[in-house]
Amino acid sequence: MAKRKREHYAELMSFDNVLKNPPEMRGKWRESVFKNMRPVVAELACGKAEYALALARRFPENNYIGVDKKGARLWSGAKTAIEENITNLFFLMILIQEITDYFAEKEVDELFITFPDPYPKSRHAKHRLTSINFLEKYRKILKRGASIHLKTDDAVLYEYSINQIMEFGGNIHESIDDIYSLQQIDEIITFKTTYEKRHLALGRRIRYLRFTLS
């Protein structure tokens, strides 16, 4: 196992579609990446990206970037991009707590976490991805009203999300408990990744948040 990562990973330094460490990039992903003015669209700690992956082969208007800080995560991803010939979705591999070393004011348009680590012990809150910390972070990235959607199967995140959200004064506009309980959902929250069919498997709700930080 560990002599396949290190391939991977030796494999993923030479993918044209992964980004490590540019900070020469900072406000300049639509020229000069993606050589366009489309929307910027990132997927927070994506792992294989098969989130961002179903989003940019949906949603082939907007760019996509997929940020991770393990390599042999962000592999699975960035290799199934370049065998579909994915062309409007890059990968970032840097650490989280830095993205605003990466993304200049009000350079992106929506962000997704999709079932991150829930730290669960107390201790650990400050590492959480809607801890006040990272929403400070993401509020500098973001244009002025742009949506951060978070889901997870994790009941201690989703209710600590809901309370860093409004003690830092955003605004939530949808609180979803259990998103397959409803009779209509919303496209962009469906497509389903590895970690989401083995929550469903095990009878787990997926909960949804969407806010705002402006």
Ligand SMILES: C[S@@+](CC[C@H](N)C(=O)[O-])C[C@H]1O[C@@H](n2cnc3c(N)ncnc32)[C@H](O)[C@@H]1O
Second form
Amino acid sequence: MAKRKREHYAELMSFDNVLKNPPEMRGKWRESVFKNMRPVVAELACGKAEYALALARRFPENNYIGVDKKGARLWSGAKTAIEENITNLFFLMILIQEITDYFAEKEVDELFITFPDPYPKSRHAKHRLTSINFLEKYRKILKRGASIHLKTDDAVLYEYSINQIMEFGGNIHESIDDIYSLQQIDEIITFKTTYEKRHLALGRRIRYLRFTLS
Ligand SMILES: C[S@@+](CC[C@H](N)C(=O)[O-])C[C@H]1O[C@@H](n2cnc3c(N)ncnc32)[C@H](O)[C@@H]1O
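Shown: the form predicted alone; wanted: the form predicted in complex with the named molecule:
So here's everything in the complex, that chain up top.
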């Protein structure tokens, strides 16, 4: 690990908004972490958590959790949240493959997945965050009828996600293959991460799915 990354990791572990013993929070996010009974919304593969930060600022009535496997990226989001005194956003450094170890059944109200790695090679498809093995885990931790929002620039990942959701027996409520071509879009999908800005600058379309799994 490079020196700067090591320093960021050490600092990350000292932040109060980063969970230190996250398995203990399973089933207790509301009572032990947020200390309220408001909705729990997670952003998966949040990176620097730009999306989760935007949601947490805009919707102080919800509880947010940014989830990513990379400490150096979470450091940036967690530091911003501390500097801005954002108290409704916490961070979890885990592999999403293990998400059911950290959330109890039906503990989560909504999920966002923004610009996940597309894993373009078909032999790596099982790593895509909308593959059936991930959908099965999301179904367990989500409340009945809870929405999952996916934003991506990647046409292959978009089509793949539609197929996986249908095969899994999920319901797609919105599928938009160019959100900015619409006259009006829901505010919750208008926030732009650095990745999204980069894709837009390259003239790529931003695609969106809202789906449920139960
Ligand atoms: C392309 S970045 C997008 C970050 C962020 N959503 C954004 O739009 O700025 C993808 C992120 O997914 C995270 N990631 C990929 N696979 C993961 C996994 N299985 N578990 C946890 N994080 C994962 C990576 O660490 C990376 O931060």
